[in-house]
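Here we start with a single chain on its own, the form predicted on its own, put down as structure tokens.
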Amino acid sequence: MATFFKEDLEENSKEITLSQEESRHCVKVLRFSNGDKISLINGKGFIFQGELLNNDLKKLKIRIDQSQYFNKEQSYRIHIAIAPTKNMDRIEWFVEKATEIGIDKISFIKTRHSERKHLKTTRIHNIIQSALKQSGNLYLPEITELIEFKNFVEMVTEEERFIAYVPENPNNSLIKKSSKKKTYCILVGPEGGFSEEEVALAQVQGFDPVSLGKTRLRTETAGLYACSILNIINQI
């Protein structure tokens, strides 16, 4: 059965209409009309099922049947503070890839030899949604707006904080380092590195280096290795 999205569904919900975007995909792409049932989820837990109730492209009204609530039974949680690329397609594909593998958290964080220095987010929301559908994914991810490092490091309250900077020595790797269910905050710098004064003031606030593994990693790769290696750790 066919899944969409409506962040605003809650668990009363009697009838309700989907975005334009969305209710296009329904009907021109999916073929879906009248009468037929689809699931929506709303990225906080529920999984709902309707009925369409007409075949219009812009708002396409469904009746909800019924609802169901999948407590989020995980014992740790995942964050991963990234340094946007200035290729935006490789970041969007990091942001794809991590809410299908499981992430609780992304915030974009400007550093020294970050490439890009602003960043719209809205498109960010829009594949993160489409990544939950795809991978049935039931809570959608948090994602912070672009802030300086320092901000960033001075207000991290994970028990667990790491930063992806030495790749040389693999006894400092992330899977030596890190510890079954806990809360994490990975911090992964942009093709440039983090400098010396960014490392040196997160580790005043705790922040661990960390290895990611042996060869170099595009800034989008490291993400993404970081979060499967956590998701693994706690899946043994």
Ligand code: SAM
Contents of the next structure:
Amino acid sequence: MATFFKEDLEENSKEITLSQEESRHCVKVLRFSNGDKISLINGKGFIFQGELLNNDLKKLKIRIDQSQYFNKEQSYRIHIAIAPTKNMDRIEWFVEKATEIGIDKISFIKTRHSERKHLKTTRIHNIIQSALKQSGNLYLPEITELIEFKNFVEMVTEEERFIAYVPENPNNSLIKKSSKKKTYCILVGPEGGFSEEEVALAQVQGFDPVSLGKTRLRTETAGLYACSILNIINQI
Ligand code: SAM
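I would like to compare: after the form predicted on its own, may I see the structure of the form predicted together with the named molecule?
Complete assembly follows, chain above in first position.
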């Protein structure tokens, strides 16, 4: 059954109207019509079953017949803070794949060597919603606007904090340094890497420099690798 995303859907919602984009997609592309059944998610753990009440291309009305809540039941929490790449496609790729694999929060950080000093997150929110529908994951990751590195590291509260740093000893790997069932925050730098001052500043705030292996990964690959490692550590 086709799944739609509607963030403001609540447990007791009775009738809703889809956005113009979703209405059009449902009627024109998927060829759904009055009386057909669809499912919807709100990114907060609910799945809803509904029925189309009209064929309106702009304001498709849905009657909600059932709702079911799925508890997250996750003993760990992954937060990746990443310097967005100059090429938006690459950071969007990271966001999409990390959402599919499982991530709780993505922060965008502005660092000394960042090539991208501004970031519009509207498209990123849309990509996350699509990845959520596609993957069957029911929880929408939290996204933050671009924030200065110094301000960011000063306010992090996760239990295990890491900074992925290329000159770090390959034996000091994230795999060895992280333990199960924790809340994690890992910093991933821009193509030019973190400056030594940034690494020192992060260390003062409790971030442990870690290696992501012997090879130098692109920013988006490093983010996805870190996300995968932390998920794997918690699933074995
Ligand atoms: N020339 C940069 C340097 O030496 O730091 C390379 C930066 S790399 C393309 C982009 C970011 O990915 C780095 O700042 C780091 O956070 C992360 N990264 C990539 N490969 C890594 C590795 N093998 N170990 C740790 N971090 C890595």
